[in-house]
Structures are given as C-alpha cells and as structure tokens.
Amino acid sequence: MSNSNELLKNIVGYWDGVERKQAREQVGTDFSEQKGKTASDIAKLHPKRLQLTVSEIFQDTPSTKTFRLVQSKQSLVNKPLPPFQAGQYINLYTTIDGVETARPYAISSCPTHREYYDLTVKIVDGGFVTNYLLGDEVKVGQEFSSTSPMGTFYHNPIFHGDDLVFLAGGSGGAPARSMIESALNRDSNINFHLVYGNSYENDVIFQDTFRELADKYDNFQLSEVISRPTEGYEGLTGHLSKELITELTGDASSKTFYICGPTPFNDYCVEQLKALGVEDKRMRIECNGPPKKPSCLDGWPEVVSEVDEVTVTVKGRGQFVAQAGEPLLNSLERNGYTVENACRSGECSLCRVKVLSGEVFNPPESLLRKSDKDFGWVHSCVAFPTTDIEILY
Amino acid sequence: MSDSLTSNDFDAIVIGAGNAGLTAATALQRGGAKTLLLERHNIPGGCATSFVRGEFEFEVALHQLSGLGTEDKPFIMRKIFGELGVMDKVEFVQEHELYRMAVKDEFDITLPASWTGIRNVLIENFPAEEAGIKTFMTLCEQVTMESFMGLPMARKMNSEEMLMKNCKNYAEHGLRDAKSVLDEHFESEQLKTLLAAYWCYLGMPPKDINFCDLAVMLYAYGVFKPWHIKGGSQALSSALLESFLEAGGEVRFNCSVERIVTDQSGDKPTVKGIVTEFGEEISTGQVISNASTVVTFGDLLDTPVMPEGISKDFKSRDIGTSAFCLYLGMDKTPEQLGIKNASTFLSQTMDEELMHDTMSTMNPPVATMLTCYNVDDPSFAPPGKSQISLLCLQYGSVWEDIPVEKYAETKYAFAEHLLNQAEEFFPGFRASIEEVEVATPLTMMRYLNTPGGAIYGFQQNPEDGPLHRPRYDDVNGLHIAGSWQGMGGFQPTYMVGTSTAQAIVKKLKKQRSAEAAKKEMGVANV
C-alpha cells in the first residue's frame, strides 16, 4: 500500500485528496448512531406487517359488517397506525380450517383517525374468507396480521382535478366513504358526487353517513340507485347507464371518475363512460379480485374446462392437484405453500412465481411487466394453470 | 450444480439482487461456485426495476446505459454481458443524442451522441472557443484511455516511469476538480455549464468531482453511445436472473438477511454464514453484500464492534444524494408534447453550487432532468402515448423529519415544483398526464434500504474514488459489491459485481486444488 501511495503521489491532486480524507476522518461519524435507523424510518411509513386486534364490530346492513382494528401491542393500543391515502387497502391474513390465506379490504375509515382502521366487509356468495369473517367466529379481541396500507386507488391531486364522481357498487361504498369524507374535510374546492348503486334498498352500506354528509356539505351530492327495488320504491332505480350518469352528473368530459364495485359493475361503468367520451386518464378503477369465470375471457384455451384437473409441481418442494379455473395462489395456499401477496387482483406483483414448464392463462387483470412475459413470471393471484405446470418461487 | 467448491451449504451467498448482486451471483454460478442469491423484495433489480400502472410499465432508474458500444465498435459492457450469458436475452436501443440542455434565458443546445458531432455543435455555438473545445475534447479522450489502460498497468507494475510516460494527462489533470479544468479551457459560462451537465449522474457539483470522472462520462457516452433496454432495466435484471438460474443458481425472494455470522477467534473475523429473517442459518465462506455498507457493517455483521478499518473509512464519508422522481404516463406522443430528445436537463440557473445547495432543502429545485424513453423506442409506451421520468436530485435527510401524516401532501406539493418547471419548457405538459407515481427519497429508502435513500452510495467527493479508497478487507470472506464502495450508476455497479465474483471464483478454485493436492500427498504418504 505504501509503495502504491508513493506512486500515486505523482498524480496532481492525489495528495490533497489524502489530506482531505484524513481531515474528514477527524470530524466524521462512523454512522453507528444510525444503527437500525433505515429500517425504522421505513417502518414509520411502510411496516412489512401490522399486528391488529378487533376492538369493535358493527353490523352495518344485513349483508355487511365493519371491523374496527387497533394495534395489538398493549403499549400501542389507540396509538396511530401508519398513515394512508383514503381509498387504499390492507391485506388481512387469516388461517381458516388450517389454510393460511389473506384478502385485501379497503379501509373505510378516514385517514384523519389513525388510531384504528375500519374494514367493511360485505358477504360474497361462496366467499371463503368473507363467510368466515361474517360468521360468528370472529369476535372482539381477535388478532390478525396485515400488510401496511397500499394500493393506487386514491385521489391524486396532481392530475385528478377537483370535480370528482364516485361510481360505487355495493362494497365499493367502503373506499368511497373514506375518500369522500377525507376529501371534504381537507379541501373545500373539491366537488364530489357519489352515485351509489345497490341491489336492495335495505342493504346500502353507510347510507346514513352519506346522507348526513350530503346534508352537511354543499360540495357533496349523493345519488342512490337501486337495481332491485321493492314495489313502491320511489328513489332512482336501474343500472348506472350513460343516460343516468349524464342526467345526474352533467357533462362528464372534465370530471374524474372513481369506479369501485364488483367486477361486472366496474366493467359496465367503464363501458358507459367510454361511450360518453370520457378519456382513460379520467377513469380510476379499483381492482376487485381474480375473474370469477376465467374461461369466458378471450385467450382461454377452448379445450380446457374450469374443472379440469392439473398437477402443479413446486420445484424442489412437492406437487398437488388443482383445478384449471382456480387462481394458482389459492390452490398453493390450500396446499400449504406460503406466497407473499397483497392485492390478489393482479396488480401489486408481490405473488410473482416463475412458470418453468406448462401453460398458464393470464387474464387482462394481470399487470405483467414485459420481461415477466419474456421469462415466464406470472402473478399467481390471477394465474390459471391450464395444463400441468412446474413453478419456482 | 451438484458439486460445489467447498463443504458449506453454498460456496457463496449474495445479499441483494441489485445490479452488482445480480452480476456477482451470475458470474459466481457460471464460474462454478454454488451460489445462493437472497433478495428482500419480490423481484430482482434493486434500482434496475420497473413497475406497472395502468397501460404503462415505468422504468425506475436507468437513464442512459454507458459502456456498451456499438456492434462495430463494442466496448466493455458488451463483453461482460456476453460472458454473463444475457446478450441474447435482451435488446438494446441506441439513443441518438447525448442530451439537450436548456437553461432559462441562457441557452438551449442539444449534443448528438457522436464525438465529432459534439465538437461540431460546440464550435457552431461557441465559435470563439474553437481552440479550447478541441484541446478539451482531446484531453477527455486521453484521460479516459489512460484511466482504463495505462493507469491500471502502471499501478500493477508500481512503475513511476510507466505512470509518467503512459498516463501523463491523467497524472496532470485526472484528479483535478472538473471546474478548474473547464475554467482553464473556456471563457463562456454557458459552454462550461453545458459540458458539465453530467455531474448530476455523480451527484456532486463540478467543483467537487474529479475531472477524470466527467471526462470518462463525456467520452464514453459520446463514442460508445447512450443506450436504453427494451422492457427497461428490469428486462436486463430479469435476464441476469434467468442466466443465473440456468447455470443452476438458487434464488429466494421476499427473504432478507438478518445477520452475517462470523468466526471471531482469529485476527480478523471470518465469514461462516448468514441468518435469514426467518431464522434459518445457512453456511458459506463467501458473502457478497449488495446492501449498503452502512447496513452491511452496521446492522448485519455480527461482530460486537465495527472493524476498525471500516469505522475509519466511514468517518471520512458522507451519505450521498437521493432523488425525487415523478414517473409520468402521458396521453400524447413525444412529438405532441414537444419533446425531441430522450434526455433533457432543464435548469433555471447556470450556478451548479446553487443547484447542489438546493438539494439539501425543500425549496423548489432549480435543476431537473427529464427522460422520455420512447423518443428512440416507441415500444416504451402504448401507441399515441409516452413515458417520462422527471426528477431532481435531493438529499434524503430533508424528508426524514416530516411527520408521517404530512408525508402525502408534502410529496404532492413538492411534485408541483417539478411540474411547473416542465410546463415552462413544454407548455401543455400537465394536461397530458394519464398516470403518475411520485417517488421521494423515502421511497428510494424503502426500496433500496439505503440510509438517506441514497441512490449512488456515499457522496462522490474527489477523495472518494478508487485511488483513495482501497477495497475493504477487514472481514475474511465478506465482499462489498455495489455503489457503496465505488461509483454509483449502472455500468460501475454491473462491473464491480462481475470483478468481485471473478476474484472469488479464482480464490475458491485455488483453494480447492490446494486441498486436492494436500489430500493426494496424504494418500501418497500412507
């Protein structure tokens, strides 16, 4: 080293550098005071996991309950949870009948109250997790772990403007409640119109809350629409057709639309808005789980039926039999394989696995990168094995 | 790969699948070392990654890939990528301009990606400086060549004669600050600012960088061209992983390392293995850390105190810059937006020190950089649309004390500053946004796990280059590969990963043949 230093002294500026370095050594820190700081700074905004306890359960409607979740750790109860942007979700982990699984739920409470997150859950026909959550088993005091808040469905002031319409269907009322209440709290320039479609007039989530907000704020309009009204129902009925949207909200072209409901509801709304000439950038759609009937989608191989059995081999770990019509993530979980996941709708890419051999159907929900397609990576939450496959993760 | 070079679980374990981690792992495995690659995220790449929003796949970090050269005139990265087995797995896209630099009320000049082209444009715009331009460009070329050829040779031979004969220009100018060399050659402040634009790839203003670093960048991009990768830098990261897997390597995603375990009975600690976040202990004699040195030595290494050499080195270091970045999907083509070049530097001032000082504040940035990826390759966005990254450098420390509940509104407010600048140069910009994601220095911190969200490692002052900072050897078997012990950016990190791995493979093979020889001797003795 010393010889080499002698050589380098011939380079103009080298010795000055050595002296500057030595001077810095005298005054600098070895960063030992930063031990753990990077991790704790990250965790303030985005902890990998949250430990939550059910503190209250509200029966909102015959089909819906809201679970109020607070931090589990005794010293943290009623302390603020990580911040979130209204409209975001957490992925709630649970073990049902020995199967470790998870589901994402939009936070329905307002970001201004961070001592709890409210998750509002509406029953889904045959829903493995919703049936469990809405059954009698889940009680106050039960613990869950979850991701921190995530997702891209929220009001982005950079380009969404302040003339906003939320087209909500059923459980879409959950993020709508958080987004609308927080927008009205925050910014008096925002004009928000909620067009809320539900099947039955006795099953409207947050009906009272929305009506109270509509009374309180001039810049919030509420339109309730019922698709299966009882006889004599006097309110708006039918679907959120382009005619109805125009009648309720006026010129659609300069507004930003948030769309959240069951997938058929979302698809229908997008079609209606496109017919009204609404540009892509003015439609923000919340993803909503894997497709229920993947075999009806373009690109599904004709010879394969959803109930066909295929063998899934997890390289170096084992294999199991699954049905072609079931998302790969679900069958992996049922067979004891833990895969990181969050949105379970093809978007967040946490559940990537590599398909080494065989064929998988990726619906349009699967927001794959170009290189994922090149090298066989899929989002297992919306990937359907249409032949025997071998995967790596 | 059934046979390994050692009796450990793995011959080598690589922590982190960033550029250097990926090239190191691939070179190790292809070199015959049984290698495990651990990555805390769900995808390889580190900085070199992408994410999808709506119809857009956003390039996160690569602005211009250097060192590739053309097929006719290849340069070092083409060779390295070939050896790593990825040349047939990715497609490179050549950019046709070095950059456009527009300084408000001063000048607006575009430099082509051609060495003679640059000279012609400079002389055309600054005819009075013709002589200086020619001398300066010759000096850049000489210093670059000498730093790649003559200097390493002279150091290897430890020969003063070779140094003074083959690296004369480097010895006279290489370690001078870039500003003084520019001042010596030019009168025009505009010309100096234009030629120093690449300082932002290093993070320190021209008065605080070595001339050789600026010279190498100008010459390398000018002669060997700037490049993009189809599918973004993620495509190259995924290709490297593919090559690693093909060679028999093992990878685990969503798995961070909790601890590097050492045997502390000798003079120096010696690596024994690592412990994952799930508590699994895996044995190895070689750990290559692609994590920051601050995390590697401060948080992961199990010694009760930091090795003295590391501590001493750290004391003369500062955390480098991070960046504030807007990833924008636009519903117009680059032409419709008025964007003609892939890389544009936009500035309100020619004062680089002001630009650098502003990086330590929440004040509106006075200099931004705009990259539009589909100027040279329409496939970077859906038809009729375009993908843009608009960023300014900024130190992460100014974000660390913002209350969490103010974070979102603060980031949107700061984003407005960058958008205002873009709007000034490209009217109608804001109205064309279809998707946008805002990344602050804290976002960089979250995804890179670096102190201050640093994107280029430690600050790159003149005394922080390889001549002043020998590689760490304070822990046997622990190697640092990445921007934290060298230069930041793509080419340097790809290269350091490869060279680190090559040295380890060489050492392991030597060890094995020595052991085999010993065994044979033993047998002979019996």
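Quantities reported herein were computed from a predicted structural model and do not represent experimental measurements. Definition used throughout: the rigid core is the maximal C-alpha set that superposes within 1.5 Å between two forms. Residue numbers count along the first chain shown, from 1. First, how it differs from the form predicted on its own.
- Superposition on the rigid core between these two forms places the CA atom of D374 less than 2 Å from its counterpart.
- Comparing the forms between these two forms on their rigid core, the Cα displacement of T338 stays under 2 Å.
- Fitting the two forms on the rigid core leaves the C-alpha of F58 displaced by under 2 angstroms between these two forms.
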Second form
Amino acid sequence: MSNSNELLKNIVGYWDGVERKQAREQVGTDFSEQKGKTASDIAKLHPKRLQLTVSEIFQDTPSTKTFRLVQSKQSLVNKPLPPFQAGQYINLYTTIDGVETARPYAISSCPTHREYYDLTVKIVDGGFVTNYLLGDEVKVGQEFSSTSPMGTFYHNPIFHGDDLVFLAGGSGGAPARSMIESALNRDSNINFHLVYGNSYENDVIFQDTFRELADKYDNFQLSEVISRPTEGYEGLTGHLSKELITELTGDASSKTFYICGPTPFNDYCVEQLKALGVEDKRMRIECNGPPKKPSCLDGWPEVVSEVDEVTVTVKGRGQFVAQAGEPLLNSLERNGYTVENACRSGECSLCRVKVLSGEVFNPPESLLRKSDKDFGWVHSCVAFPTTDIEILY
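Please give the other form, namely the form predicted on its own, since only the form predicted together with the partner chain has been shown so far.
So it's only the chain below, everything else dropped.
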C-alpha cells in the first residue's frame, strides 16, 4: 500500500465513504429522466397561455363592468389559477371583426381568490377592445385566452416600506382594490391611504367596497376627489394637486406612492409629487397604454401630423398604409400581422421590431435600452412611424 493510502486508512470513515461512492456509481443517474421536469413545473405555475371562461359579469358603474374569469373546462392546466401579486395584470386576447388583438387589464380581485380573476374594464372614447367588451356581445360562457399574470406594479415590503399612498384615477381603482384588500387581509402593519380621483360622483368604481374597508380597518384611509361634481356636491373636488396631496397625506418625503390611471392623470401626479420633493424611487407608476396624443410630446416632428399617412413595409411579407398617430403594433394587427405582446405600454419589450429604414417616434415610456437604440429596435406598442418605414420581426 502506498504511503498516501496508509495515511488515508487512518481517517475514520474514509474507506467506508469510498465504498458507498463506488456502490452508488453502479446505480447512479445522469438525470436524463428529469429532462423537461423543471419546464413542466414552471408551466403549471406560470403557463404561457391560459384558457378562460366568463362566469359572471357585474355592472359596476354606468361606464364600467367587471368580468369574472375562471379556467375553461377543457384547459389542460390544473386548477387553481396561477398565483399573482396584487397589482399585476393579464393580457387578454380576442378577435374583433377579424382583427386579432390583445389588451392588458389589471386583476381587480384579491390574490387569495385563486379560483377566478376579476377584470374591471372602464369605457374609453374610441376604445377598440373596451367598446367590444362593454357592448352586448360578450356573454357569460364566452371564452378567451390570456397570458399568465405579469407586471412589476406591486408592493415590495423591503423597498417600499409600510407607509403607502395610492393615487388612483378612474380605472386605476382596479389594481388599487387588489393591493389594498391583499394588504388588509394579511393583517399587516401597512398604513394604506387611497386618494381616488374621478370625474363624476355616480361613476366611482368599487366605491362601496373602499368605504366599507375604510370603516373596518384603522390602517386604511380613503379620500375621494371629484373633478366634475354636480351642483350641491359636498365632498372634495378638483384635481390631485400638490397642495391637495399635502393636505390629505401630510409630509410626502418618506412615503411610497403608487400611481395608476389614464396617462394624463399619471403624468400630472408625477409632476405634482416631484414638486413636493418625492424621489423617483418613491413613485411606482402603472402605465395604461400608449400616449393618446403623441404629437403633443417633446421630440415629435413639427412637420408631421398624427393623421399623415405612411407606408409600413414588413420585410419579405408585404406592406400597408397607416397613420402616424397610431401605434405601430395596432396598425400591424389591423393588417393581419401578429406580434407577441403583453403590456402595450412600452415596458415588457415582447413586441420589439427592428426598424431597417425610416423614422419612428419613441415617447418617454418606451423605455428603450441602449442596445435597442444602437441597433434600431423599437417597442411597437408605443412606436409611431413618422415617415415611410421598413421593419423586420
């Protein structure tokens, strides 16, 4: 026996370990039988597509409905529905007049209810999908497909703290309901203040729910603000100015603000909070689609009108005419080109296309990376062609 082996035999348990190792090598595995298991487990928790059925429809306000969606009976995914963070959304796919499209909607139900998702939809002037959903065509029993829950608009206790203010406008009450109910149901020490702005006092989504929660929980405060009150209305009126925010919430410097509503509402709230000295890291903003008036934003070419027509060429696949003021993704869908998408607000980057020639206006919410800009990639959901362009995807 060599000197090294002579030394090793004096180490208690060494040779027993060698023998066990050799025995296991005879019956061991290269884990090939586990191939695909991780992907399968992930798919059960977060499948790429869900098949959902409308089980109930609630008329919340004159302009708003909530659609309760359950898993379709023929779905291959096991119940319950995938988990989600309060504040997240799903991207709902549908076909309207032959156009395949999708829209993201925040889940307004609480994450503890895993047997259904509630989507609360408010009418939008000229809204293609909202007009369809809120019309008479969608009935109980209708089926849709969607993504799994996604998005980064949720409470992170490590970074956001426990002194929270939610500035909601109109449909922004949907994620607010989910986040607030989730926090209160956990009996957490979070202090949550909802400042809820709406145009009309008879069109406030979840008004009764929020009022009941405010009466029940000491750590939840509700402030309702109406911008177009009827004569004799006695509540708070106006817009969420820095003066009103300070009056309602006190010192804003140490609070975390969640902001969700129409894009002009979000922009206005951010402007007011910055005037109060609130840092960017203390503001969490949920975008609600592309800008409605891109020509009003800095950087839009002065010589271009939103109704100007441009030719969009999809390399090797065809071309079509679109208007400069229409998001590129929308015009692609209208003309039969399917592009993977989710947020439709410039955040997720799933809808990226490469601009080979021509000019495209990218608003601030496009959140393009440096590499995107260097190599011509744009987020088509918030990209506006201002000249004839050729793209590749």
